[in-house]
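Next up: a single chain in structure tokens, the form predicted on its own.
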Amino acid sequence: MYLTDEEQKMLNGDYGEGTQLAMKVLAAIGEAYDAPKMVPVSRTHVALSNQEADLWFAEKLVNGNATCRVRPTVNPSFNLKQFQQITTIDKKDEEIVNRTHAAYNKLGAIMTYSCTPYLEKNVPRFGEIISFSESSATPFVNSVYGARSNRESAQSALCSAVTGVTPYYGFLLKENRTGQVLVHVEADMNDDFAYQMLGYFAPKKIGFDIPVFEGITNPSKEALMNLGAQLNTGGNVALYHILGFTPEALTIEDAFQGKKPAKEVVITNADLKAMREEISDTSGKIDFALYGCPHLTIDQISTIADLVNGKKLAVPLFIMTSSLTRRLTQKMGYMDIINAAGGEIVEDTCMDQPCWKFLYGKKGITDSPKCAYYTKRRDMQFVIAPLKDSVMAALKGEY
């Protein structure tokens, strides 16, 4: 592929290590994808996990002299000060946290620790060419924003900050944009968990391709939010329209460029209802209520405030958001309510961490099949209920 001479000096090391290992990578993802050069990216969101190989490769680009020329947001860890307030954080966890923390930020990223960067923080315009990495911020952006994405990983959206450029294919060019399946959405879209539903179901029908869905008004941001996160959970699905309102799909013929779709699929109340009943677990009694997978919003933590206000939880309750979003709960008084309720709201924190050892081996609620899908590897279940429901359910200790 073609290089620029400043790519080209990157690659032969003139930057160091750090930033040839980059360039490398990039390089060798170019190449397996045919992509003719490279392209410079103006935003950069790295994954940032928190797990062995994560700060394996973090430290190998710090150790290399590596530093960002596009400064990445980043996925959340979890809170150490806020955690051992709340449980026993092994030294070990412990450690890696703080190692991960310290090399990211030697490298130059933004340590937001927000998985929905693009919500506040990392908001693309449209046509912006990016490179972002976590599972409900990329369909997200391509899709709402009609940025232009790969479905990236950790490790090559954190080249892309260090060079500043990724391999120019896939889902930068406009032709690999266009729908390929028509969605005739004919279940009841009434609330947000509806999409939560929709995005985690749609693949068995889909398989990887385009979706453009028919059927869908006016959906609000918190949908938008469940439908991508759970299309690149219960699928590989990075990007997908909806008729007459994301940017890329106003028309039928902008939807599909003006080809015809490859399939036309129909999606209805009864099959999100035997999707729903596959993956949760039984009703019953319950020991713990979990939400936040993406994190949650400023208005679905006041929902939940308000459902549980002068009212004492019969199980613990957890809220994972942002760190800008729980400063914003503590001014309005949401965090007051919530905690006397018995409730706790943690920042900078994701389900998929050590953190958590404590419910191990016990059964939740929660709104997210996201979440539900990624705490079996450690053994937790759980029922899958709307927000307003599970709330509920965790004022009365059973669902």
Second form
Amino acid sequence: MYLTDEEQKMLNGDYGEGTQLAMKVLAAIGEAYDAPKMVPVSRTHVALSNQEADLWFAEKLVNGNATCRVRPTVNPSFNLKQFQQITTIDKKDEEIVNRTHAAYNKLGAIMTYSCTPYLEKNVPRFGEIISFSESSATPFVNSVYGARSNRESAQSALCSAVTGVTPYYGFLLKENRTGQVLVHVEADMNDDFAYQMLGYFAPKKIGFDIPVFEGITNPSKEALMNLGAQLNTGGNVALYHILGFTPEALTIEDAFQGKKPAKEVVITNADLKAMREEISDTSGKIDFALYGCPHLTIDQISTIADLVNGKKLAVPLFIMTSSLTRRLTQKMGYMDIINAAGGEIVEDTCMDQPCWKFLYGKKGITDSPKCAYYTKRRDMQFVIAPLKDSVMAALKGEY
Amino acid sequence: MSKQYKCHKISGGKVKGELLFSQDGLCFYLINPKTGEVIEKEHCLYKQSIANKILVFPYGKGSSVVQADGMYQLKMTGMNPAGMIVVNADTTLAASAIILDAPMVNKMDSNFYDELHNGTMVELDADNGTLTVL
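Having seen the form predicted on its own, I'd like the form predicted together with its partner chain now, please.
After this comes the whole thing, all chains and molecules, with the earlier chain placed first.
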């Protein structure tokens, strides 16, 4: 693999052990994919998680005096101050949050703590070469904006933030971005929830291929967030196209780069219904409602506020969002409405964090299959339902 | 001369172990770090331990965070697979293996999949891109 003098200096350790480690990792990835060279990145997003491996690697870079050449935005952990008011936080969890914050601060990260950087604070343009981790972010920047990122892990994206480069392979090359399977969507895509199910189900039919969805008109930004997040959870699909809508698929010739689709599949209402039945817990009494995987937008929060306005929730309801959006809900009065009903809006927080221990062993409701998938490890059960239906269920205490 | 297969290095190292085949993709986060057992009910290896095996699977599953953390926790408890053989290595999976110095290869000779089975003792030399039946 060809390295420039500057890249070779990083690899030799001229900039310290941290930068050297970052370049070693990228060089190994480059070799694994037979990349001919490195290319500069202009943006990075790191899926900080304050889990053990995350902290271990970030501190290793800090101890080697690394700092970021391209400062990344970061994913949520949990907001310690807010959760100390909601529940009791174990000392060891408190410590890992503080240590992770300190490590990333030292590395020079921009502490946004949001999994939707593509909506605020880190928005790439068409064709821009970037290194984004986070399973809702990578498909969004690739597919909706037409920026170019591989399906980075938190650590590989952090290595690119430190070095300012990434190996040249995969989705950075135009020919690897071509659609591979034409997906005829015959299901009724009449709400954002349908996109959750389409995203979670599609990989079962298309495997690793890049889908070109046909039959979808004017999806909302929330629908696109949902579609990408679930495609990348149900499978490893970090790039998709929507015919006549996303920038690399305005025509069928563009979408398949002049070739014929190798495969065509049909997805129907029955497919999405069966998928939902497979992954959702059965109906009945619920103990809580949890939203924001990925972080809810101001529009989604206003939908919830309208539904609970002047009412009392039968079970606790939690909304995870970015600190910027939370501040906006304060200004716009949504927070008062939701608090008065018994709901909480929490910032900088992910569902896959130890701050939710008080919900373990209980049954919740959510609109996100991704939320339900990762919390298997944390012994939380979920009914998965459309946003409005699930809020109605939280008002009644059952679905 | 024992039977040998060619493969391609993703993450270096030389290890011995028994082969364990999985038809399904793997999310290392949904493996219990105390026992090495798969906790995903729908998974073909549900309740089986992957500890110290040369694990053969088609692809990784899961977000940009959970593969590294799952592998890290298994490594801390010693319940990690000895080596990994994959078909489709996405960047998340490959980078996690590289960071944790976990031997991993892809592009295995196709007859490997027809000729070898669970429990076969092998040596995986990722650096030289070979797998040898012991």
